[in-house]
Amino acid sequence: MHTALNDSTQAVVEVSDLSMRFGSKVIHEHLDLSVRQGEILAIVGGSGSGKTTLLREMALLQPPTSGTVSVLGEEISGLTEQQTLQVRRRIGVLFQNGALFGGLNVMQNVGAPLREHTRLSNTLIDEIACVKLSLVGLTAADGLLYPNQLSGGMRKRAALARAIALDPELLFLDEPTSGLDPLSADAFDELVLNLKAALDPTVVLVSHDVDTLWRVADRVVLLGEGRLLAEGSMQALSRSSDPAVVRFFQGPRGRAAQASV
């Protein structure tokens, strides 16, 4: 069940004149977006399309080149390290590999953040981590295993609660399902419905799985040519006549996705 939402429905993340470059290459330029508090928003695109470097942009792990992005409140370029750092604490990441320390068991990864933003004591941080790993469908056994000992789909649960360790208002999930089978994307895109319901954030992720967007995506946004080609419900989408929404949503696996719902 998609979250009900409307335009006037509070901005947590608000992306203006927005413009990012390589060098001579231009990844986006002038773009203008928001995120909707409690909705999950979807950044889709081709290859190259600058869907991660957005993602990287709105989660304060890369400065644009120029124009704004105000986060939870803050417009991000006026910070202090230390004004930063509280923001952060209100940011969950899934990074596209999981990024696990391959160095610390499952449970220690899902402690990291809390031993760098609280003074809570070990005994007390293992055990919020074994509550998180079983919001994520892991067990307390499973914390004492090493990331090279993981499954793929297990390692997007173990990376999944790490980034909500510290209970983000505001998550970012980049490509959360690549590399998974059907039935474990399936079984992560229940998973992150299950979150939501849970604990209420708001979500922006990276996709190109056409079926995670249908199950799990109130509002998607389109990226190409440096700009925002469109945007809306999947709904809305599928029935576009635009030529850019059309390539990239109705090819064979768009049409299967969306007869699949």
Given for the second form:
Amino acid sequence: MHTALNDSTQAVVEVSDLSMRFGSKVIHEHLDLSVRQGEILAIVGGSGSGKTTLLREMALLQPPTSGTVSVLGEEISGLTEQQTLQVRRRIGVLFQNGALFGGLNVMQNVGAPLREHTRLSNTLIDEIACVKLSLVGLTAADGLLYPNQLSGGMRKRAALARAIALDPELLFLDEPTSGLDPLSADAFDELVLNLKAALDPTVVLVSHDVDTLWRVADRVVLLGEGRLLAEGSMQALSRSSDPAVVRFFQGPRGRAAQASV
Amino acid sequence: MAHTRLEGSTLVCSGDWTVRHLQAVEDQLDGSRWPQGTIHLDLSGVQRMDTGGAWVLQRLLMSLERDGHVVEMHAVSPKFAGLLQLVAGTRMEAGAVPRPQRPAMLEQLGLKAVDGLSHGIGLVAFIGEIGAAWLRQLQHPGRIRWAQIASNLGEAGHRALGIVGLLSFLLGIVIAYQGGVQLRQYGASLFVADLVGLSMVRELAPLITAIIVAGRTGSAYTAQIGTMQVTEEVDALRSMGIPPMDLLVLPKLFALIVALPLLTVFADIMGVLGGMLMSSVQLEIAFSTYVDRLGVAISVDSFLVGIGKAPVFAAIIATIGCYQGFQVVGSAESVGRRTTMSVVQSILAVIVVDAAFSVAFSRLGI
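In place of the form predicted alone, the structure of the form predicted together with the partner chain is requested.
Full assembly next; the chain just shown is listed first.
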């Protein structure tokens, strides 16, 4: 099942003619998008433009109203429950607020997917969890803390450690730097790049942090008005004359972020 | 599956060294007996590796080196080398997993005692705060939140009618059935009306209603306030200058103090009706005879004793429910734990207070 992915032009996620409606509210319509093997793709757009919804559809968390989504070579609407589970194991998701389990400490949180999907000994699982914590810049001692004892930055890191617990081939990051101070946000961008270099997952992230887009993203797609307004590298988008793109990237923040690159 | 095989001084590794296939290797390595001197690790057969696999290899490497072996690795592909380097860079030691410190038994006992005591004090303080908030509202009657009280009244009272009615009706049937069998042996079948009427009105209707309401409404109070606590809505109210007591506690308390006696009256009626149905079916007592007998059996005092307990029960349930809600810290799990505690404590308190009432009433001769 991995042979199909060896071709580097092969899409890891293929979205075609995707529409999503909540009642009469149209989130997006006739959307086409593909995520290539090994890239870091950023989905951007204003609040309410359906970024997170699109991410949830690609992460198998929300079935679309119509259209097809293929993830890791599998068309997800046609999968049985068992097959869906197989695909899910190869995906990691970092939720916006971490979504760490409040009743478990950080080490148990990171170990949870391993405990569920492998038959390794508890000692080994705890050790692997500590290795992952160390990879995201936390100490093994932090593993004993409970989520409500963590600062915002630590919570994001712990949640990322859990997302990479099974070394996913595809990693979804929902607003990875939201709620972080600029220093922590920079450090987190750095962390994502390092992990990308070390574990080589394909990364799809949702963000409106323009600094993150400049530093991390290989390719950016801009959502708005229920459709895909533009796509390309940040360099290309920053030179674009499309009014929607200009409005988004050429505000004061966008220009400041560009100047600092 | 990942495998290892020891050939002389060479450990031949093969297969998928990924977390899902590592279990066999973990067992094999634990039981290995290593020859002296240099150990060769041959990775040529390894097809895939993830950080978990790299960690197992790294752990092996460290333990061999600690035992004085020299380890040489062969056929390490660049990708695996990168992973091994990544894992080695974390400076994690095998067995260096920190363990939570468990306090000693005596210390735990002490902590529990202090915890219990502080909760007791907290509850008393909370009751005091309710009183103070209530007095404040009495001074400024314009601040009483009638709309909140009305909606709470509907939620706690009118919507509970079905379940309270059904359960008391069934309870009436059970008492009439069980009691009727015994009474018939003495030829005193008619007294089944006394049995059902008195026990329902004085004791069972107030109690069963209070227990249902504790499970249904008290738990909802805790969960609601607790969730608001987690999402910082309670803090938002405070920051807007709206005392959470006024908005979240007093309306619930007033609504329940009104609703529970009314529900109890309803439970009285339904219980007696249940008994009436059963008496007519099993003991062939006519409805009219039953009702006549009820009039003799149930004094106004008995009725008032039953109804009089209900507001007290209501105050207990609402107070404990809200108090536990405010005790929630942090997480969804805390909401669940507090909700459980709220229901258990309010049912316990209701039954204890009911027993106290019984003793008091019998001393007073009511």
